[in-house]
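Form predicted alone, single chain, as structure tokens, below.
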Amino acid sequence: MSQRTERRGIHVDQSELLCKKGCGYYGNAAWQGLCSKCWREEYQRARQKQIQEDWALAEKLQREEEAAYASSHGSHPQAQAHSQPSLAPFSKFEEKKTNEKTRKVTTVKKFFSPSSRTTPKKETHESKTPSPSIARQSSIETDRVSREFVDFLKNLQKPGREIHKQSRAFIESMANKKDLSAEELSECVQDFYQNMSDRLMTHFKGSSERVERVMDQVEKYIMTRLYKSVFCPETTDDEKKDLATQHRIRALHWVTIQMLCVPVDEEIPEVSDSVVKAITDIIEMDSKRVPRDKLACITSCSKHIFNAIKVTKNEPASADDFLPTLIYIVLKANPPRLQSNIQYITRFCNPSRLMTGEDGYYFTNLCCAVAFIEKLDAQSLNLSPEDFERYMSGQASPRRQDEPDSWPQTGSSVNPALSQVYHNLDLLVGLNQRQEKVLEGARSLQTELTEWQESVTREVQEILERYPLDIRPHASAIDSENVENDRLPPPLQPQVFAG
């Protein structure tokens, strides 16, 4: 294997890692390098530059229409007032369309407004008529995070009732919108959470903190309920992007800890745990439905990180160590549906996250790494393209040498797994060599033993055929050795009695 004598490491600056517009905040590949806020206004405005693109060319068509429908009839006032009818369902259509746009600001209009207190018969009726999908049955975690939404909800009081009210509804009108594309989708959750929050910012006079924890509420009730019909939509691409991610990964497993200038002993005990621990979750991260706990598994995994570069340098980690580590875990774990996790918390976690805090720098690393990972080249591990090509196509692996004999030795070059294998290769080796030598000498027993059995018959035979046996009859009467035959008293004798 060739390495360059300059080893490059991964390095990203951490301006890099901040929105591109310069506001301060934290951004992501998704949006472009933006953070939430301002790619919501790029969104919007290019959005709304569409739509006026989309009014510029009806009308235009409009007026060639009109035009044409004139020259046809040759006299201009048939024209007009065969144009007029075609105006009006123009005019209704830009109508409809202001009122769509408007709809979204209106839909907490009245939130905490004294006249909700007294609500319509006929309103009432309707929210509590629950649409289809709504009505099935509820899985066991959606049950108890309602339950746990209305017990918090219940210490608010009347805002609590609002908040729980708008909530229901605007789950029973994501219901009717799974035509919707996935950006469509997060516009309309992104919406409601801005103005909720806005809402609770009046209502709370101020109070971030209460808005926030309130907000984390709102988007655990309302993500738990719409996880199966948000998460990987069939009108995107993400599960295509998460087979290819896992493809990558898996072509990647050879990649050592030495080619990403990783600074992690994993033969440290603590350290070692730490890792297990980064990698569990990561993988965790997948059987959360809440963006806030995918965010969390995501903050839980990289303190493990920082611990475990802490313990081997035995001094704190810093942001270039970070990112290489993160990369080793991400390669090591092979998250499941890494792609679809990451468009999750994208399109659907609370805005203020992303875009500061622990959280949001956390996330905005994994998503480098993930970047660095697709775009990962010979360059990158400081490899020859020749070695590169050779190890990603299997034909050769930095872990296994040319000789069969020659095991990698033990220590933090290795994979501690592997180290692990190769000790106990080395145990079956020596198990084997000294089977070799039991099963040897009980050959040897045996020939010895056969051949001693052999010898003794033969001696006997020859002592046979020497001194072969006489054996002579021996006459005498019962009683004659023995010398007491005086002592004995007289033998009976028969006696004959008279009838």
Second form
Amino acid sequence: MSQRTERRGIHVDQSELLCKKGCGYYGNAAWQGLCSKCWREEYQRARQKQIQEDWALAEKLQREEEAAYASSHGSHPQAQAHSQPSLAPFSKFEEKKTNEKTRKVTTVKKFFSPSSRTTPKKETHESKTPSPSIARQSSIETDRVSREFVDFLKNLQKPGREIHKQSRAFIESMANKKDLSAEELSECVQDFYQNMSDRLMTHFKGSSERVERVMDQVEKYIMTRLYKSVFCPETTDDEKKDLATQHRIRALHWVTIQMLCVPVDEEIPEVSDSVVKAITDIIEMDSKRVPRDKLACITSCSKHIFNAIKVTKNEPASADDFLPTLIYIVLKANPPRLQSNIQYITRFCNPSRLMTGEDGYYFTNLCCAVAFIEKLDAQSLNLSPEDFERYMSGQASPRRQDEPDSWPQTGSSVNPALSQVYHNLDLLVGLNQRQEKVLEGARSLQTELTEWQESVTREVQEILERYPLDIRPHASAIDSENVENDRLPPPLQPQVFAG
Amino acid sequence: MTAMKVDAKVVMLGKESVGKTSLVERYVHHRFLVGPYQNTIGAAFVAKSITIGDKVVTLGIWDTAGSERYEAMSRIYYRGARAAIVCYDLTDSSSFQRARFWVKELQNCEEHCKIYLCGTKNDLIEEDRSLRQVDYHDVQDFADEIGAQHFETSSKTGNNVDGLFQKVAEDYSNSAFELMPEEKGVDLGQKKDSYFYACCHH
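Can I have the other form now, the form predicted together with the partner chain, not the form predicted alone?
The complete assembly is shown below, putting the previous chain first.
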């Protein structure tokens, strides 16, 4: 009985549940009312079209690059012949590269087509991205980097061609290695760097500056192209670590400058400015593709931190000041995909830069900061374990507990956004007061007006009463108003005729 | 400074306020500063070129945070370092105990890293001998035992500071060419995959 009433409550007709295509199976709202089979067909068709377009675009770009290269070196029939057969697998790679973020889709597809391995062509088609705009954007960027690379190598003439050829061949070879673990991929790339720089070293006869310059370009070209397939790859648990770190940092939102002993005073405008810039830089790291660019973001962030410390303390910062401040910045920024980025840089950056130079120093400090945040406990903040537990569970907040009366003011020193909010609230209160005053004025004006009106009425009434209107009765002769009455002959007197 | 190619990584280790930063500051900028000073933005990383014979060696000097709360992370700092200057305060015996801790760590984790023991604030001792809490000969014995070099410096007077870094650079310069092939920072052991050559053949 109860079942019946429930059914009546929903009001769904049997026919609405069926697939819109009318195949007789049930449809699903998530598949736009189609059944799974029809939906797949529909979806596949739309995607197939997209794939064709993307592929055409990739091929076009590839041809343009080839043409640009060929024209810059006259015609090298041999080189052309060499690169021709590699065109197909390369564009396949291009495709593979553009699909990231479709992990779920891919796994679902794999589930549906267990024979994907035997039909490689089909597989590449199936693992296409459903978001064409992202794919386009990335291929535009890839294209730009490729063109820059070609332009750069033009200056090197013959060796430039060789470098281009090898880089391309390397990228192709990497496309066939997507099953390798991240560490093996890293090794391949590092090996390539090593081989390339060895060759360049012989060619430039030991001028390490020139080798470095070329290597920077090679790194940029290769890593821009490989980025999608090697950043946070499926074979690792980088993504899981990213999420764990993100949650951890979120849970630590209550950590204050004082607990970390950060020598930075955000009340000073220049300091808070530097802090904001440092946070921006560390967040921006995720948007870069080339390891060197990511490192540059970390370095720039560090420079802002040094500036903040310098202004606050009036003396140059040491590592004892720098590391806590960096930890504080990381906690405040909660940079996206932090672990993935660190892993990516470690795996694919040119090692000479990472191990010794200034960039390497800041990168190492960032690694330390992350390690510290992961292991952070009561002791490392000079708190009692009980307090730490209470703060972590959100039962108490250190800020309000310490200064319950003045927490808005403390808040302003802790968070510029909060201080802005307080400032705006103050403004609103002021506005409210003014508005009330205006309203009060309006009201008194109104009463004044009413009173005036009443007094006028009263006065009029009084005068009216004092001088009542005296209306005298008129002699109502019909011709009284006639002006020419005088000229009229006197009215006839009645005469009595004695008769 | 960023563009400077660094040959060797040198880490400064030591308890907070033993004077790591002052030591670097004295060496690089030839000054000892008391109170507020503004010209340098930070002394946490410095690259310094030194001429050894007819070669130029560039040391990248890494300052590290000495506080105990970062102890667990110190390993990340000295990874790949070619030399470590372990500092302790001559007037503070506890700082030498901490120095022993770092020496042990280094021996366990970085066998290619040369260790230099450096007692700081020697000028204070010279003013007042009774302030000395770390005996010279004890340290010398310890240094011999672990195969380390031993210096006592003053960043205030500059005494022995140049000598310390000169020695670091010399040792590096002498050992660099023996270690070079295998010590490039990344394990390049298994390069026999030969994809690189394979793709150049067809």
